[in-house]
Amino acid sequence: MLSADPVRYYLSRNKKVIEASLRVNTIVRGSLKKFLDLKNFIEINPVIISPISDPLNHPVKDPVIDYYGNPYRLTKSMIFHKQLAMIYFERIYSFSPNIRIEPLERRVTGRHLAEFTQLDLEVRNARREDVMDLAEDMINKVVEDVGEHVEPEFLNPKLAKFKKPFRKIKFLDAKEEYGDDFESALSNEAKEPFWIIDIPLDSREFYDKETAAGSGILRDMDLVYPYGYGEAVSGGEREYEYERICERIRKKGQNESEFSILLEASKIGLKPSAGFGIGIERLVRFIRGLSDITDTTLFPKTIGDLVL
């Protein structure tokens, strides 16, 4: 039953839960920025409102807003402004509030919102495998600095740094052993976060780049959390040449005209970069031990709800 009275659901919540994640959440937010910083990223202004972003490759709602006579989106995600900022920077980040009104079927997953807030990095002429590398560091560093503190009874009792390299699963692979839900069957068996690399196209965004010309196969990766948690992290390599990314919007049955901003910077000269994004309440949820991921904020916006 969709929630009518925004205020009561508010006061209704419980205080100790939400105060133990926010306390984790401010950890989480300056363990990621102090990782980063240390390595010379440089933190960008997130982006709201644009006549561009992210298409996705699962059906959301894309509200559009009047922004002086002309269509805006609501951020789904910066996966375009990071590249455009690569023309100026070699690494950046960026703390990216993200809207994705997502079908109503999607409230009983426990990891869903409406509203939530993605770590964005970008780098520039990277590899997939450079900033896979980078990702693992930065979680383990995450559950270094979250476990020096906060209470162990605050914690997912499975939470420990993680033995590098992640596992490497192929999507194809994965899928042929366990059908088309096999995210969640690996999650659910796994003790420690892995990843799903060669990613097709069919599953993803026009956006990233092929492993070869003409495969299919991107060379995209996301991390999955074990223990049932679900995905972490996604990301991978982007295609930067005119060409490509005309090619690829047509193979997609896109419109070219809808991402005419992209396809006039790759004309003047993109970069070719890698880069990824990762939930903030998400990591928290999985830090916490959380089934629920309204838990993990003080105003979440929970599918379908009438909420604060």
The other form holds:
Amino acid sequence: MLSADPVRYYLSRNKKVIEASLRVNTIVRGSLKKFLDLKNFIEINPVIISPISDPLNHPVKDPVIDYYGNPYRLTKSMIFHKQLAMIYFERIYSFSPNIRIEPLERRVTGRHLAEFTQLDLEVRNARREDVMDLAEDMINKVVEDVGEHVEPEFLNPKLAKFKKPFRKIKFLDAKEEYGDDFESALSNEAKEPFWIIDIPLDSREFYDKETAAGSGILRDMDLVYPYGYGEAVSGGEREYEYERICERIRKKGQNESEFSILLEASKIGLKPSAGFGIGIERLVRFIRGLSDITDTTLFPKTIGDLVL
Ligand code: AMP
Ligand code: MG
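Now that we've seen the form predicted on its own, could you pull up the form predicted in complex with adenosine monophosphate?
Shown next: the complete complex, the earlier chain at its head.
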């Protein structure tokens, strides 16, 4: 348990560790930005509050702000704004601050914060495989750039340029072989990042596209870091048609009225797209070889603590 005294906790931070992480963080963000800019992505500014945000698939409290008498939510991800951005642009990204009041049991995972940044991107008319290929190149570019600019003592000694294409494992196959906690088991034994694909509907939010209507299997994926670092990326193709979105919301037992903005836009015409989000602090954690995500940032919002 960390101190409940935010100032004392702040003053006890390890300058050397944080400074190295912040240097890596700067290079990682610059590298990601340059990589996407060269591929003609448009950067959109992050949205912090909005009448609509990601419902997520796990219980997260939803703080609501009184916005001129209207309930606005803090961004948990920019998924719906990404889909709306596809109306104007073909390729977009945003360094998006997310607030997630995660369940208390996540305080000890070493990879959850209540406030983190997600590089969230989306590509119109793309297939899942297109953005998986993009993610693989992106990770390898970041590894190359940090290798050029950061002294090895501050980097994960296991860091290497990873062989493409990364291995793909179907969610249900992984679960059958390794049980419910297959992600940790596979991550612990892996020496290269790998994909979990075809994640079923009940393990995901309503907006990832089903392979075929009623199949229950989605055109989605997670990227998992090796050496036990766990999940890096979640993404997939998206449902964009009004009827399909309604059906998926109903199947999830969610309320259509909560997503009326998305539904209204889908009636007028959302575009088919695929995309993903990669957590920046988790990427820095992996690149630094740190066990605790708290050490990646100066003002970590550790789960359940009073911090600045
Ligand atoms: P999600 O779509 O919920 O999987 O979030 C996208 C990515 O953001 C994940 O793959 C992680 O890299 C990162 N992420 C999600 N939740 C957290 C959290 N509580 N703390 C830090 N990073 C997170
Ligand atoms: Mg995820």
